[in-house]
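A single chain, nothing else alongside it, follows as structure tokens in the form predicted alone.
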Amino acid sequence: MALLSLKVNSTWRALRSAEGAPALDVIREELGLTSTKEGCREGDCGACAVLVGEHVGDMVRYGAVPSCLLPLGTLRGKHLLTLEGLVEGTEDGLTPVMRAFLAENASQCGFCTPGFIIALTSWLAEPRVPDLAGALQAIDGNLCRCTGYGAIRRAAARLVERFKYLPLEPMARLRALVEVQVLPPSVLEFAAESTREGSSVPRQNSETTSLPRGEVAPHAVVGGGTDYYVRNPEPEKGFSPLLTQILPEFGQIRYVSDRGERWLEIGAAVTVRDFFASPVVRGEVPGIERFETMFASTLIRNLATVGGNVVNASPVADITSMLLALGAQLVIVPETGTEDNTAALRLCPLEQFFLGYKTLDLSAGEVLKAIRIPVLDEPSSRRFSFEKVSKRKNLDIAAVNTAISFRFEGGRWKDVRVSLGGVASVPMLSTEAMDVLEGASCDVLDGKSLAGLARKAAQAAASSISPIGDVRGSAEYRRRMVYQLILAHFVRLFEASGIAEELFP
């Protein structure tokens, strides 16, 4: 088994563990760093959070991720920071984040505290102006069963007040945080080093990476690991899958031209966090960043991949719903030729990719490399909205979700696409609602006519589905939610028209 080199706190280590091993197990058992706790082992509690640093272009960035879902192999050449590493070089064994917790009595049993410290340290490392909303969003994936969260909020507020003047330039930010001992000196050491493995990591040789046609492979290809390790928390010894996140060509966001059309291509290994943060994605789909927090927690978004959300084949996958409405196509390539090989790639419209429940149009030896979104001549003309309903307001799987994308041409609806999730065995398009809207005249300030059109589209969508009931909602509940969520799209997109008052007098 090949050695895997990474920087662990202040020391470069060569590990013999399999690349598919959950990082949590290696951190605690092989490295003996037991401040990282094992909690839910599903990425829901945050007790196992660690900081991961990586070289991105000419800069270094750090992000908090749940190590229980983190494939060890994705840490190759990166910097792993645990609580033991954070306190290196501190005067009294405490960082300012820890002191804020101590001052506000924000730690009681202490089991969850390491994860909160890691998450808030990651938040301070982001080149943004600190505010309380950002701090609370950073810890939205961390659970505490003792404090009631009030003390944790006060600790976060202390940090906001103290660090509100941090520099915004990324490297200046890291240097400032090292100077005040929020981050250890090993951060600057790592920034000055080139990764031991170089920028192009060779693919591992695995005999388990072929994908039988029509089946979702149980363990062959792993993106962020946020689905695989929930279902397989203790993979077999020596598990060494194809890890898409270590393949540079799977992590790009770029423009491509193909067959006379222009596309925005998003690599399958792009994280959900990077997808929503990308200025290019935001430029092509104005307002899409508003929906980021509707997808899981910050910790999960830092790890989960766009491609993983698609091939997971969940009928209620949030990113899939958005991409369906945006008219996405999938770039599928032979696993043996994942580099740029245009002759070998196959394009598949996203709506044709799902053949049945958890069944995909993916042949043996094929892998999803990227997702393409059609580029408009005037991106600002694209209107987009996403809605979901779940048992909890946040951090929950949807019972029903839906997205809509369209533009106006000559005062009429054009290129309308409406997606529905949670109403069939696969994510789907509502062609009935699309037919109602396509070509319809529209005065964006006429709330009354918009309300009438909204009701027609909502009724068309709701009456055309035959959902089933389960623990997240009955069939009738889902039908009603489709109706209401279509109306919600109109309220969100045409707020200035007064449509809300027309629909809900």
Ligand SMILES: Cc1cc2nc3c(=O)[nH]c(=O)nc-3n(C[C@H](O)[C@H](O)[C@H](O)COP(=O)(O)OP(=O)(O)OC[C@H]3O[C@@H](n4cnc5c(N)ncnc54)[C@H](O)[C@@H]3O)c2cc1C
Given for the second form:
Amino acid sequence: MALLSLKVNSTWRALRSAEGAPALDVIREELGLTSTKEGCREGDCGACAVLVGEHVGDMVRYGAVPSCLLPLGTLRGKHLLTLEGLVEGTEDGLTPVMRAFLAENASQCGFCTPGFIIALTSWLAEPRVPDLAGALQAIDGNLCRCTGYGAIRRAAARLVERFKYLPLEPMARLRALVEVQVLPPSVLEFAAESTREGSSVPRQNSETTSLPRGEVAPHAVVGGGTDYYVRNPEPEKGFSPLLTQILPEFGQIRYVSDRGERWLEIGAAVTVRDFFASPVVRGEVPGIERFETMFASTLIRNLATVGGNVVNASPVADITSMLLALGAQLVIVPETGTEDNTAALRLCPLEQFFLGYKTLDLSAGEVLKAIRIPVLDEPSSRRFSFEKVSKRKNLDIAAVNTAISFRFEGGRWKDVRVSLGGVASVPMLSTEAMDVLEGASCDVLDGKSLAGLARKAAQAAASSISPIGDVRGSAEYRRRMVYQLILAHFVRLFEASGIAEELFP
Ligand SMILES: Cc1cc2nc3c(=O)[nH]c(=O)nc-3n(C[C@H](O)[C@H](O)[C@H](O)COP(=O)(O)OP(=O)(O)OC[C@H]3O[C@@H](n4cnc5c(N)ncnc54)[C@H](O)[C@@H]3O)c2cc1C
Ligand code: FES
Ligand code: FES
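Now show me the form predicted in complex with the ligand; what you just gave was the form predicted alone.
Below: every chain and molecule of the assembly, starting with the one above.
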């Protein structure tokens, strides 16, 4: 078995464990770093959070992820920081984040505390102006059963007050955080090692990033692992998946031209965080960033991939619902020889990919390489909205979701696509709602006529589905939710027209 090199706190280590082992087990059992706790093992509690540093372009960046769902192999060549590593070099064994917790009595039994410290440290490392909303968002994937969140909130507020003037330039930010001992010196060592020419830092190489040509070993394809490891919490010993996150060409967002059309191509291994943060995605789909926090938690978004969301084929997958409305096509390639596969690739419209419940137009030996969104001549003309109902605001799978994308041409609706999730065995388009809207004339300031059109489209969508009932909602509840969510799209998109008062007087 090939050795797997990564920097663990301040030391480079070569591990023998299988690439498919959940990192949490290796961290606690092989590395003996027991500050990282095992709670739910399902990505729900954040007790197992660790900081992962990686080289991105000329920079190094850090993000917190749940190690219970993290395939060890994705840490190859990266920097793994646990609490034991964070306190290295501190005067009293405490970082300022820990001191804020102490000052506010924000820890009782302490089981959740390492996860909160890691998540807040990760938030401080992001090159943004710290504010309380951002701090609370950073810990939306962390649960505490005994302290109560008031004290944790006060600790976060202390950090906002103390660190509001951190530099915004990424490397200057990391240096400043090392200076004040929020981060350890090993962060700057890692940055230097990663960028040094001819560095001894182990790099990803083709031997470890794709299977040998013509040979398909029994294994699974794993992106972030946030679905895979929930289903397989203890994979077989020696399990070695094909990790899409370490295939460099699977991680890009770029423009491509193919068969006379221009596309924005999003690599299957692009994380949900990077998808929403991407300036090009934001440019092509104006306003899409508003919907980021409707997906899981910060910890999960840092790990989950866009491709995993599609291939997991949940009928209520949120990114899939958005991509359906955006007219996405999938780029599918043979998994052998994934690096030179232009000739072998095939395209599949996303709506044709789902053949039945968790049954896909994807053969054994094929992988999803990327997702393409058609590029508009005037991207700013695209209107887009996403809605979802779930029991909890964070960390909850939708009962029903929907997205809509269209543009106006000569005062009429054009290229309308409406997706629905949670109303059938597969994510789907509502062709009935699309037919109502396509070509309809529209005055964006006429709330009354917009309300009439919204009701017609909502009725068409709700009456054309035959949902089943389950623990998340009865069939009738889902039908009503579809009706309401289509109205909600209109309220969001035409706020200035006074449509809300028309629909809900
Ligand atoms: C706590 C929690 C909250 C969640 N909340 C949400 C939510 O709000 N909304 C939502 O939509 N989802 C949610 N999810 C589900 C999950 O995070 C998403 O579906 C995520 O996008 C999956 O991506 P991944 O990379 O982690 O998938 P993985 O677990 O790596 O893979 C999922 C499946 O796809 C296959 N696969 C992955 N990549 C490829 C590829 N490139 N080619 C072929 N096969 C591939 C894998 O074999 C696996 O069967 C949540 C999960 C958890 C644990
Ligand atoms: S153990 Fe709960 S998120 Fe990992
Ligand atoms: S301090 Fe006990 S669970 Fe949070």
